[in-house]
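The chain below stands alone and is given in C-alpha cells; this is the form predicted alone.
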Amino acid sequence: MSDRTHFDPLGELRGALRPPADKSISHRAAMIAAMGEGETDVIGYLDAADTRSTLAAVQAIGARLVHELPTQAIERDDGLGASRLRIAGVGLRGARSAEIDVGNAGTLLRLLPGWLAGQPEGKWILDGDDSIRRRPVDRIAEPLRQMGARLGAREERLPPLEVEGAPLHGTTYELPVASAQVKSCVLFAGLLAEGETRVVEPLPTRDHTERMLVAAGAEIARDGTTVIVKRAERLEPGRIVVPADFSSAAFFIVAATIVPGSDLLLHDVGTNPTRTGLLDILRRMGTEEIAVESRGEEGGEPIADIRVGHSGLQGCEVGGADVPLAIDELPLVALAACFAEGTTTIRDATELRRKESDRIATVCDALDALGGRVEPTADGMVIEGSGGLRGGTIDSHGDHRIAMLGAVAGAASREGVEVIDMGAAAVSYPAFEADLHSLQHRPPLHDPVH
C-alpha cells in the first residue's frame, strides 16, 4: 500500500534555506569525473536516490570514490544531503564492460550511452524501474547510430539499453525537440568521434554540459544554435563546485508566490539562464516580489540568493522559448495559475509527456481533484485561475515533482491536501518534508522584499 501523506494549510511561509544541491549539475559531474584523468574533487554533490544510481554506475564502469567512508556513508559538507566526493576517472576510453541499473535516473539512462557507444572495447547493459522501462531511448538511439553506435533495446525502443563499444565519427545532428539529455549525449560521443560534432538545436536549453567540459579542457564552441565538440584525447576537471538546484528551488519560489504573508531567501541558487525562465514567467503573471542577488560564479555556473515574497497573479501565456528554459517547473507555473486571475495558456510542451509520468496528465488530474479547473491539451494544458485550491487528494505516480508540487498545493489550499506516495520526492529532495515545514511559524526576515 503507497504511504499518505497530509499536508495542511501553512499560512505564511517565512525564513531561509539552502536547497540541496543541482541534480543535474550532479549527474554531469560524476559522469565528467569518471571520463576524467586522475583524481576530481566534487564539491556539494546531491545525496539523494538519482544521483546515488549515477555514483553507483560509475564505479561499475571502473571509477573510484576516494573517501574515507564507505559509499553508503558519505561525509557530508553542511547537513543538508550534499556530499563532498572526490572520485578517480577511468579516463574518456577505459570504461569497463558491466551491467547498469539506473534505478529511475533519466538523465543517467540518456547520457551515459553517449560515453559508453565510442569506447574501443566493451558491452553494456542499461536498465532500471518500471517507469524508466516506459521511457524511450530512440531519442538517443537515432544520433548516436548515425555517428555508428551499436546498440539495442527491447521493441527498438524501450529499456533496457544494450550498447556495444565502436568506432564513432562526427556528424551534424537536427534536435527534432529541444532536450539537453539528448544534446549533452551526442557531445559525450562527439568527444571520442573522429572530426567534428554538430548539434543544432530549435531553441536554447540548459547548458550545463557544455560549460562543464570546457572547464575540463574540452574544445566546445557554440555558433548561433549550433553547438560544435571536437575529439578529444583527455579530460582533466580537477575540482566541480555543485550549486543549490533551481528545480527545487521553484517549488518554494511558487510556495512563496502564493502564500499569503510570506517571505522567503533561498541561498546559494544556481541561476544559469538557461535554467531560469520560471521567474520570467512569473514576473509576466505581474510578481513583483522576487529579488536575485548575485554571489559571483562557480566553475563558469552563476549563483545567487533568491528573496521572495506572495505576490497577486495573472493568467499569461507560456510557450515556444520558455518551455525548455522551464521545462521542470511547469507544473508549478499550473499551480500558481489556478491562484491567478484569468486564463493560462501552456504550449508547445510535448516534452513533459516524457517524463517520469505523462506530466501533462499527471498535473491536470491533480489539480482538477483539488479544485482546480485545468484542460489538457495535446502540447500542454489550459488553466482557468479560481483565486485557489480546495484541496483533496492526488498520486504522485512515483514521480517526485509531483509528490512535492502536491505539498506546496497543500500548504496554500484551503483545506489541506493529501498526496499518495510522497516518498517519490526521495528521487531528488529527500528533505523536502522537513524544509517546507521549517517555514512554519518563524520570525519575519529582517528586511522586506525588494
Contents of the next structure:
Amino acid sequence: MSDRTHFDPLGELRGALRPPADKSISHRAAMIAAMGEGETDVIGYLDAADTRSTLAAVQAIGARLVHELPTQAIERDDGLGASRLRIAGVGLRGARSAEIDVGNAGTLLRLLPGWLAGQPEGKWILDGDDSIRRRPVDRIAEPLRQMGARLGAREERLPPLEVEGAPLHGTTYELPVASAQVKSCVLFAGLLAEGETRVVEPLPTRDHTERMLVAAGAEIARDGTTVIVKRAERLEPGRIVVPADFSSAAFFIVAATIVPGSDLLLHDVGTNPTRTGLLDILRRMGTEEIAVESRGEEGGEPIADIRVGHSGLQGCEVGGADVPLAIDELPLVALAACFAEGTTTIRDATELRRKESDRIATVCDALDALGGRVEPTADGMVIEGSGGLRGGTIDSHGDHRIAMLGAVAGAASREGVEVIDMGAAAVSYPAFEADLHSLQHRPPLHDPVH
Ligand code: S3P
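The form predicted alone done, now the form predicted together with ligand S3P:
Every chain and every other molecule in the complex is listed next, the one we just looked at coming first.
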C-alpha cells in the first residue's frame, strides 16, 4: 500500500519556528571534522536521513562519534537549544578503506571521493539507493582523473563509484556546469594534491566549503571566478556551527507568500548570498512582505531572522545567474508562479533534471495534476499564473523537495492535495509536517512585517 498524506487548504499561517539545520553545511561539517586533527564540535548538526548517511560514512572510514545521535542538547543564549555532535577526526591522510552506502545523498556521493582520491593508500566503493544510481558521477571523475586519481564507475558515469588512493597533482579545472558539489570535490582533492589547484566557476555557486575550510586553517583564495586551494598538511576545524537551512525555510517563505493572511517568523536561517536567490526572485515577482534581520555571523556564515507575509505576485523571468543561487528552490518558484499574474519562465536549468528526481518533469507533472498551467521545456518550464491551484493528488517520486512542495501546494489550494510518499521529506526535514501544522490557528505575531 502506498503512503498517502492529505493536506487540507489552510487559512493564514502564523507563528514562529526554527527550520532544521542546513543540510549542505551539515554534510561538509561531518566530512571536514573527519579530515581534522583531534575532536571537532558540530553545533546543531542536521538529524535527517541524508546527514545520517554522511555520519555513517565518516565513521566507516575511521572517524569516531564521541556523542552518538540523538545528540547532547546544549543551551543557547536565544533559548532555542541546539544539539552538539563531537567527532574525532582521522586527519587529512588517515581515511581507511570501506564500502560506503550514501543512501539518497548526492552531496556525499560527489564530495567525499575528492578527499578519498588523494589518500596515500586504500580503496572505497560508494553506492546508494535507486535515485543515487541514476545520478552522474562523471562530473567528478573527469577533474579528479585530471589530477591523477584512480576511479571506476558503472558505464563510466554512474554509481557504484570505486576510488583508489593515489598521489594527486594540482590542476586548473573549468567547471562545464555551475556545480557547488563538483567545485567542492575538486577543492577537497586540492588539499592533498601537489602544488595549487584552481577551479573556475561559470557562475557563482554556494561557497560553504570554502568558508568552512578557511575556518579550519586551509589556504583558499578567490581571484574573480577562480577558487584557488593549496596543499594542506592538517586541518583544525575545532568548532562548526550549523545555521537553519534556507532551503527548508523556503517552503514556509513561499507558503506564507501565497496563503492570504499569513505572517511567519523564521529564526536563525543561514542567509549566505550564494543560497538566497529565491528572495531576489520573489522580490522581482513583486513581494515587499519579506524582511531579513541580520543576527550576525557564525563560522563565516551569515545568519538572520526572516519575516514573511502574504503578497500578490507577478510573473517574471528566471535564468542565468539566478539558477545556481536558487537551484533547490526552483520548484517553489514554479509553485509561486501559479499564484502570480502573468507568465513566469524558468530557463538555463537543465541541472534540475539531475537532482533527486528529474525536477523539470516531476514539478510540471505535480503542478499540472493540481490544476496549474505549466509546460516543461528542455532547460526549464513556462508557468501561466492561474490565480491559484485547485488541488488533487501528486506523487513525490521519492524526492523530498517534491513531497514538501505538494504539502505547501495543499495548504494554498482550494480543495487540498494528497501526496503519495510524503515520507521522502525525512531526507532533509523529518519534522516538516509537524512544523507546517504548528502554524495553524495561531495568534498574530506582535509587530507588523518590517
Ligand atoms: C549542493 C549543491 C547543489 C544542490 C544540492 C546540494 C551542495 O548541487 O542542488 O542540493 O551541498 O553542494 P549542484 O551544486 O551539483 O548543483
